[in-house]
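Shown next as structure tokens: one chain only, the form predicted on its own.
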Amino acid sequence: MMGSQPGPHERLLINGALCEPSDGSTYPNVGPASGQTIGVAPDATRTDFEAAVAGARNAFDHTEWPSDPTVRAAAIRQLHGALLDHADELTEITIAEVGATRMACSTVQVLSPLEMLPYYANLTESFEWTTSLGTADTLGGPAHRWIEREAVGVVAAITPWNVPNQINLAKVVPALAAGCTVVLKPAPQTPWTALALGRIINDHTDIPPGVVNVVSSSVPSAGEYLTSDPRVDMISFTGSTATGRLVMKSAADSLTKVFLELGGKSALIALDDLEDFGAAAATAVFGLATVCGQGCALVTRLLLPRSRYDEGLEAVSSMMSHTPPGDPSDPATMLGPLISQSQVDSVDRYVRSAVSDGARIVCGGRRPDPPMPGFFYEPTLIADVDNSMEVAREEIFGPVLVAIPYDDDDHAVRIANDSVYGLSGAVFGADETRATDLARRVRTGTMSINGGVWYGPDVPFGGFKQSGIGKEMGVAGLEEYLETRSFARPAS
């Protein structure tokens, strides 16, 4: 396991300068694989947050950044090259502070998110910033009308700890492409990934001072410094639904625009015409392992046909038995640690509540034995779950799947839609037409059919109901950071 080691000396990025907090304070960064302090991070004060907002405000109001797409596209390509050059460093930081496996860093945790940069650089150049509506007869005579799209302004980007590189970039890059300026506040548990991004921007790109600011804090509520600041034009938040509600309330005072990507309790429906459940089980278990169950879009409710319920349970539990937790720095490890001891305790409480409610643990359901240092939990399958149980309705955010039997397709759809969330989902079936028709009936923002992968820089991501407001990535992800203005002048 990874033990105590010196961490990188990361600094805040405020208005084009790498700096220490105004009072010089730091806080410990704890490595999930060891449970030990691996270094420190700058602990910003309110003064630092206010300086970051002031820098972003000045850069938006008094530089050419918002008005020149060509400059922005070149800067994003420059940042892409710099991040590729530092990919190995970002991988080591992500393994250390997130507990992400080396395997996950080769995909969703580090390398895959970098694909966003060339996509948005190209989109910045090809996007229709001005659209003619032609000439129309009006009360004032013939008028030529057109639409212009421009940056919303200063963006406060508040990100979580589960896939920090991906979410940091999914907010910062489209915002930059749109012409916005940004203050990025990472989660207290994963400051280094965001601060490293700030350092790379400062040292290796021509992005003007103040366009990107990165401010870390040990105080979870420090985001309120941004959400309540009237100089901020938009809040882009990813995190829990409960915190999302607080963000909306804080933004309401100034009617600040919000983007919210929140929770999920997505269902995987395995249809009764499958030859076997291997592919469905692999999608659920391998997806779970990639982020140790700490992902909002994971399929964590397994809806299995009652007539083949035991067969489905066996397929999933067998795959879990070949996915033990281990050292995330080992290239062979698929399942790493949870982010913290409090997260381990929370996951274990959910598992105990399921048993109290009458469910059955098929495998896992405990910390590793013999004990491992760090914040590990065995991959867990809970069977005989009713959709009214707490474990079927709330995000567990750990390596836990719950299995629910269903009677027919209509019953499966009712169970899948019986949730306050609507973020993602999956359907597996031998008859592709039947599987696709059923998938369309599940009210979610993204849906995989027979293992199809929807994730990509060009694919909008966001959910229905309490899973959030708005879309991230794709053209829709750029448009979140834009305002639309309409103009008219007398036709000549």
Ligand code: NAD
The other form holds:
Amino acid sequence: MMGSQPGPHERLLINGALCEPSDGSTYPNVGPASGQTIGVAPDATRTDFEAAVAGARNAFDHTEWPSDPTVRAAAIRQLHGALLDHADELTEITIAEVGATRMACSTVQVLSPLEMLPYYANLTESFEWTTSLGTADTLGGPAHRWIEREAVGVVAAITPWNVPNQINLAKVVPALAAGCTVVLKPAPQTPWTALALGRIINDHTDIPPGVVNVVSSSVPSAGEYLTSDPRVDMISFTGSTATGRLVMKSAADSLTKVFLELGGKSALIALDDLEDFGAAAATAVFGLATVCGQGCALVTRLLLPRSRYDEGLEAVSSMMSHTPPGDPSDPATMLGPLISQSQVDSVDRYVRSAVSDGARIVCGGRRPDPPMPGFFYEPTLIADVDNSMEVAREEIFGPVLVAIPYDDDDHAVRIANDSVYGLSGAVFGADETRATDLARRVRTGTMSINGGVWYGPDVPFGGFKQSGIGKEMGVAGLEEYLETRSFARPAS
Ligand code: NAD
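I would like to compare: after the form predicted on its own, may I see the structure of the form predicted together with nicotinamide-adenine-dinucleotide (NAD)?
Shown next: the complete complex, the earlier chain at its head.
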């Protein structure tokens, strides 16, 4: 386990300088695997946030950054090389402050997100920045019309703690590709991953001063300094739906553009024609393990055919018995710790609420025994859940799956769609056409059929309903950071 040895002491990145906060203050960074302080992070003041916005504003208004896609593509490629060179260091930081497993760092927690950089460098070069609409007879006579796409401006990127490298890069990289400048504010729990990104940008790339700024704070709502600042042109936010609402309210005064990636309570539907439930159970349980259940797009509601309910529960609980919680730095560990003690307490409260609502714990449902240091919880399956229960409606954000029986395909779709969220989902069935048709009826931004993986730099990701507004990654993820302008001049 990570002990209490001091971790790296990262600095803020403001207007091209790595610096301490204006009042010199720091706050402890707590390692989830040990529950101990592993080092400190700069605790930025309002003055620091304002300086970061001023730096980003200046770089946008007074440098060539927004107008030269070739320079931007080269800079993103340079950053890719630098991040690859620092991948081992980023892995250690991510294990230490997120509690991410080494296994997950070799995929979604560190290495997979780096694939975004070459994708967006290439897209910056191939993107149609200008489109001719040709000549038309207009109210004012014949006119030649064309469209130009250009950067929105200064972006405030506010991110959560669960998959910080992925989410920081999924905001910063497309924003840079578009020609925006950025102030990145990570969650208080995971400052180092963002600050390390800032340091690598500063020390190893030619990205001009002020184009990327990184400010960490112990105060979650310090993000308001950004969302209420009229010099910010766009807020790119990932976090809970509750905070997303606050962000939107704060942006309303200056009508700042908001892009929101919020919560989810996605369903996995296992159809009754499956030979067995092994693949469906593996998708649910291994997905859960990757981020200890702290993932917005995980399939956490298992919809099992009533006629084969016990068989489905058995497949899932047997899979869970192979994923005990363990030291995240051990390459063999699949399930690491939760982010904090308060998250463990919250997960346990949800499990207790399910029991008092009449549900049944099939396995787990408690902290490890004998106790482990740090913030661990056993993988948990809750059966006999009704979709109206709190555990079926709210994000638990821990290693907990709830199993709900259904009667027929229409019933399964109704349950899947009976949620304020619409982020993701999965269907498993022997008949792929039936499974695909059913997947289309579930109103979410992404769907997996028979284990197909949608995650990738070219695949847009984002939710329906209260899961958010807008799309991250892919071409759509670049377009979020662009304004479209239309021009016309008289045609002779
Ligand atoms: P959170 O909403 O508590 O915090 C997210 C970020 O917002 C943090 O940086 C926090 O400091 C900041 N913040 C808090 N209050 C703020 C305010 N008033 N104004 C501006 N910023 C503020 O979320 P979290 O607990 O860090 O992350 C977990 C949540 O994130 C879950 O709900 C999860 O589903 C969601 N999430 C969504 C996606 C997605 O892509 N849809 C991805 C990952 C996580």
